[in-house]
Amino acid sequence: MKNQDNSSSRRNFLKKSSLAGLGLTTALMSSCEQPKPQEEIREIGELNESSKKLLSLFKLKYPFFQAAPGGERLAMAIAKAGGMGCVSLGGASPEDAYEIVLRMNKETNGNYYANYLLHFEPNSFDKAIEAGCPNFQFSWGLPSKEMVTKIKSAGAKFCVQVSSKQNAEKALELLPDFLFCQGLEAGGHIQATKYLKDALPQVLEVAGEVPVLVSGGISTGHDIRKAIKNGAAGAVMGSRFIAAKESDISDFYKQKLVDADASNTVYTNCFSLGWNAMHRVLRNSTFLNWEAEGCPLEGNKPGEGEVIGKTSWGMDIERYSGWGPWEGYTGDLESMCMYAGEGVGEIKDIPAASDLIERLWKEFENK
């Protein structure tokens, strides 16, 4: 990677002047400095020491991590391309989690992690450990000391998602290997109460040598460069990665992400059925009708209890549930919950994961 110091992007020029009436020409030299033309000035992305530690810790090529959504196929593609994939095992049965981990271990170099939302019981955790899952990530709570002991005993690593200095201090008592710092820019269910510009400096203040990745509104290599310049070790991406060919969301949902901009997202508790937590989603007919009625609470929402579709395994999807239009789902897809972060406006296409990662790195380097 070529380094360039913007503070020294100036040139010394020689200025010549003629002495009229003397019949002689004398070259007078001065060190008058002038800036380069604007089009020649480029900011070059450069990894910080925390990023380098992160890459070494997981034997990664790039400091790009997949957020929980997207599925096993996407996780494998990201891992094979040199990033960190993710499989969400919180909702998986113990048997299914065991098989998923075995497949991931076979198809990757272990550069993936299992995500557990601790709002729900981590029923598959022990089987994931037994199958040899190399990395774990926990959000919406802290793992128990017993869980941490099992992870360490198995030689695995783990991460905790945090959103404030106090939250990070509690998490660090468990000696995690890395942290995710989530901001209000994020899509999906949002644990954060601050934007990254406020949360990240607080978390970095107490993190010490523990690498901290940022999560929320990251869609381009330029976003990643800014995060790393501000002290983060890397970036976690949800919306940008689920709008890739290998993800397990429907083509309809992917196109909605491509068509949207930041103003199309909303931070709300509209889709509260099954989990009444704040989330960021794309505005759709369900949200707009609910908003038009004054955002009533459960029991008074327009169309509440109405079945609007089915999952790929035949389960009914009710209006206001957290189920989105995933691959194979049928019904009124537009009315379903579609998670998206504030960086959605930078999503312009649906590439293969490997092509996307290569592009992100070139944008990071500003090539």
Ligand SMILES: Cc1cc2nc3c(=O)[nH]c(=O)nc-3n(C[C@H](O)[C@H](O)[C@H](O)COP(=O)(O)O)c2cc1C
Second form
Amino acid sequence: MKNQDNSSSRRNFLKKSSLAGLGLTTALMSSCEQPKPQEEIREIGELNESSKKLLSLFKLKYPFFQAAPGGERLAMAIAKAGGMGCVSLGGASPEDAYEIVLRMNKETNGNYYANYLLHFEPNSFDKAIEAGCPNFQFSWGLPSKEMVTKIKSAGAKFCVQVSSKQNAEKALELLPDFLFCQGLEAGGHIQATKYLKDALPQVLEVAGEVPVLVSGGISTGHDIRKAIKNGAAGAVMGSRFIAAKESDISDFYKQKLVDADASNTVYTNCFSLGWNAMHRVLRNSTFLNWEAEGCPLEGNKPGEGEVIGKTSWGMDIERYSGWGPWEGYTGDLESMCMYAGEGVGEIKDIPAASDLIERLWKEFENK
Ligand SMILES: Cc1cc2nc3c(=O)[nH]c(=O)nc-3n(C[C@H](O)[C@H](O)[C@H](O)COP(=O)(O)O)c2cc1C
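Having seen the form predicted on its own, could you now give me the structure of the form predicted together with this ligand?
Full assembly next; the chain just shown is listed first.
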């Protein structure tokens, strides 16, 4: 603000002195006074009541949540920096999930949650409860009443990802502690059918006192300020956080996120092997060749069945599968599935998570 005041008075001073230099009188100056250039009004970021509630509910410093991807190391870094970390336990064995929760509990103040994508059986859920997981989040469906009872009896909290008034109402019947509102901007699999500008007001209309966080296309503190101004309690970030140093995707994928902008992402069902659901990815050679052939359905896709690489534990990755170029994966990384949200245009570096969080907060405050 100060700088702007200075520069505007400097502008006025220069204007006046050049007129004075032309020998014009003060009276003439005021009669000829030009309209002042429009001052830019800088909007300062402030937390709303819902954000404050969210922070106190989880003893967080910032209303910034990691989305499902990124891995345990990133989750710890985010939690230690005052945000909310996430470990995706849907694909973990019960034994692994148990160990992950123990490590997360040891290394953090409990400001993390376990993500379960309910298209798949939540096989490790009971073990996560047993290990003392403090928070859960469910997407692509609703947790059973039995799961909710287990969460509540363990003194844990839970969240459901929603995307419309209708599914928010259903989710709210389970009395969740907070909601994620996903928009079509999101990277990864997208249960949403609307962009956030349409989905958020609908969800807020029915959420009452339950904090609602936006998810999809958020990469900067400026985005977060707008969301909070519009009633969100905070923001969930997938693509932005996986492009941080501690995340478990490959350097190749991180650089692709840095290089891309929104027009390089596409909402599609191209990478349908293993799970045929809509998703947003970077347009890569697999996508472009498939699109060139007219987007044929499974059975007629070009290069279908071809092995394009291997995971770090030696599993084959087939073209069109949802496996992306994670750390240690080998093969034709470019042709693998790379999930990314529409906010990639604002991802311009690969910072440490703690630096990123500090920057997001500064941008949010916009002081
Ligand atoms: C690489 C990647 C993997 C994802 N995996 C999951 C997942 O396992 N479970 C889930 O609920 N959502 C998953 N998502 C979706 C995110 O939870 C979230 O909706 C999305 O990242 C938000 O959009 P943004 O990437 O633009 O921030 C994934 C997203 C990305 C980018």
